[in-house]
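In structure tokens, the next block holds one chain alone, the form predicted on its own.
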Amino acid sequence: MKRIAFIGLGVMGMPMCCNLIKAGYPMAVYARRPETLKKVVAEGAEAKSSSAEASKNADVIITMLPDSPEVEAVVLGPSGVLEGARPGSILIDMSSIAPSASKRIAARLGECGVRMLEAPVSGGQPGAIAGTLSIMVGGDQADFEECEEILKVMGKSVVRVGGIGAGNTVKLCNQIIVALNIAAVGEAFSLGTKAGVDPAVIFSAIRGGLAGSNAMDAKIPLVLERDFDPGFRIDLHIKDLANALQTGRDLTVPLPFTSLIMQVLQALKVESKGDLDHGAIMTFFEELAEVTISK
């Protein structure tokens, strides 16, 4: 069984790492917060003093970090993955970062004989806990096949979408659709609620038709309960859409609605809602309509 190093034990990384430990994989871990390390050590992981130390004896190194600068620092920086990883090992970066950053990191690793897959995920904290994430993989086919079993411990849908850069491109497509979907649901439910229709009834009536979506199924029950505890924070969605807009500029692809929903997210951040779940996008439309979508 492959030896794994896991670096990045946040809201998503912690349950993903724990699922791999439960599946029997030998696990070395590194995180900056000692209390985080204690949790996974209790599950059977071996704590290390740096990313380099964690990577030293690993066949597969998994990173789950906030954005491109953090991944580049952890992988390529002092005491980073590249200092410890041996030639022939594979880095699976499961962070959601800019496609251009993935290509830079993969090129640098390749110079030292370390292979790379990018494998950003969708499904939020609930999917990470349940091991039901959707995983979009970019990289070499042979490397994907070698790591597919590991990825399937963490996800119910594991699809190789192309070479390095393709995985994060598909993730950006996903994030555009999710943000705009939640916005559309918020706008529509604000209208229906203001008109006097029970929002729970609206949900029941339309969820099985063409307007139905996983985003609506996931978010409306929480909004009805006024539950905005973060499964995926607005701040992180802002980060993803910033990467999408930059990629659009790089490729000369107009993204007018992405630009618009980015302004909505930034307005929510100004209202100190950046740490709320992205389902709180709906509150923007509630405030405009002076209505509350709730039971």
The other form holds:
Protein chains: 2
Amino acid sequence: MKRIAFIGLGVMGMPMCCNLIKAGYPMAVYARRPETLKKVVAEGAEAKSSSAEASKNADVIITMLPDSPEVEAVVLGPSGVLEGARPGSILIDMSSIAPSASKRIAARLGECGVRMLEAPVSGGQPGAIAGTLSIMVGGDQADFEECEEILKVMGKSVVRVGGIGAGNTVKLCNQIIVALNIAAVGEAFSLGTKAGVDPAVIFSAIRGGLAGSNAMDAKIPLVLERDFDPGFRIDLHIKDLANALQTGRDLTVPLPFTSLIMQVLQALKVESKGDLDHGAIMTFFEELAEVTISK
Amino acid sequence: MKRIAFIGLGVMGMPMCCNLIKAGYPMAVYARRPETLKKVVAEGAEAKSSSAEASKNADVIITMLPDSPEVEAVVLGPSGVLEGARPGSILIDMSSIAPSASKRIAARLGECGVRMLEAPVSGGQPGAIAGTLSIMVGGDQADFEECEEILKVMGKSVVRVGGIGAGNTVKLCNQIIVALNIAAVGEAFSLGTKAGVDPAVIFSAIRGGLAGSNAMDAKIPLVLERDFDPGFRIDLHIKDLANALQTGRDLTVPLPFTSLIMQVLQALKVESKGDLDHGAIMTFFEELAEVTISK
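Rather than the form predicted on its own that you just supplied, could I have the structure of the form predicted together with another copy of the chain?
Full complex below, order starting with the chain above.
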């Protein structure tokens, strides 16, 4: 069985790591916080003193970090993965980062004979706990096949979508659509509600038709209950859309709607809503119209 | 069985009228074009010389017209419905018009003892032919119950969403969301495709998750085949969004995203794409990025 190193034991990484331990994989870990290390050691992992040390005897090194700078620091920085990883090992970066950063890191690793897959996920903490994430993998087909069994411990849907960069690109497409579909619902329901129609009735009247979406089905019941507990935080959605806009600049792809929803998210952050679920995008439109989409 | 008059025998109205005739309703019709009248008379309708004449002996008068001005002209204008309709009869306006126009017409009819339901539909010509439209009804509960049987001949989902104006309001909510969900898909897939990812792969990777929508499921397969035959024409979507923006002004509901997608639709009209299916909204983003979302 492949020996795994796991770095990035946050709300997502911790349950993903624990699922791999339960599946029987020998696990080395590194974390800055002693209490995090303690917790995962209790599950059966071996604590190491740095990312380099954790990577030393690993066949597969998994990172699950907030954004591109953190991945670059942990992988390429001092006492990082690259200092410890042996040639022939594979880094699976499961963070959601800029595709350009992903390609840059893969190129640097390649110079040292370390392979890389990117495997951003969707499905949130519940999916991480249940091992039912959707995983969008970018990288070589052979490397993907070598790691598929490991990825399937963490995900229900594990799809290779192309070469390195493609995984994070697909994740960005996903995040653009999710943000805009929530905005569409927020704007439309603010109009309908202010016109005097019961929003629950609007929901039941249109959800089965062409306007129906998984975002509407997920978020309208929550907004009706005024439940904005994350879920997926607005701050994280800002991070993803910043990467989308950067990618648009890199490739000269104008993104007028993404650009506009990014401003909406910034406005919500100004209102200290960065820690709320992204369903709270709808509150931007409620405030514009001075109306509340509730039961 | 109620005697029906039907005015507005276009691509939607004709099959709706024919379904009512098949269901056994005595039917009077008026149309300006002799060939239209001839066709529906062959189905069993009785041709009349004006909207007023068609309405004279009817219990229920149905109108299915392009927009508010046409409905106001046919209902309130010279030789119109109101000149012929007897007190106690009911107008069911199944056009998609501005909620304010709908309320205005209902008020004017009410002064003469004629009741009104508004019952805009979604489902397009295939739904009209199959009798499987979704019908969003606004008006009094008692009037709704009186006409429910008739509406169920034309629609699979027949829901009363509130008083007069509510039906068209819900329709506008629906149209805002549909336009924006198509735009979201167009913008995201243009980015992903220009980044080198196969759009069919993006589709299969994200459609089951939070980004999934009925608009994506309906339109991505068509754009991949470069099939922009209507379906629902961009010109009609412009009409609906004009009514949405007007309603937003009436109620002081700012609609930044609807406003932006309206400009996109106008740009497409400049390119002579008004007669294409609204799936062609995606071509706006393709052209911005100089990329083609195709197989």
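Numbering follows the first chain given and starts at 1. The structure presented is a predicted model; accordingly, all values stated were derived computationally and were not measured. Basically, rigid core = biggest C-alpha set you can superpose within 1.5 Å across the two forms.
### Query
Comparing the forms between the two forms, with one rigid segment turning on another, which of 40, 168, 54, 147 falls at the hinge?
Residue at the hinge, from the list: 168.
### Task
May I ask you to give the angle in ° that the smaller rigid part rotates through, relative to the larger, between the two forms?
Angle reported for the domain motion between the two forms: 11 degrees.
### Message
Once both forms are fitted on the core, what is the Cα shift for residue 209 between the two forms in Å?
### Response
Rounded to one decimal, the shift is 4.2 Å.
### between the two forms, C-alpha offset at residue 287 (rigid core aligned, Å)
Superposing on the rigid core gives a C-alpha shift of 2.8 Å for residue 287.
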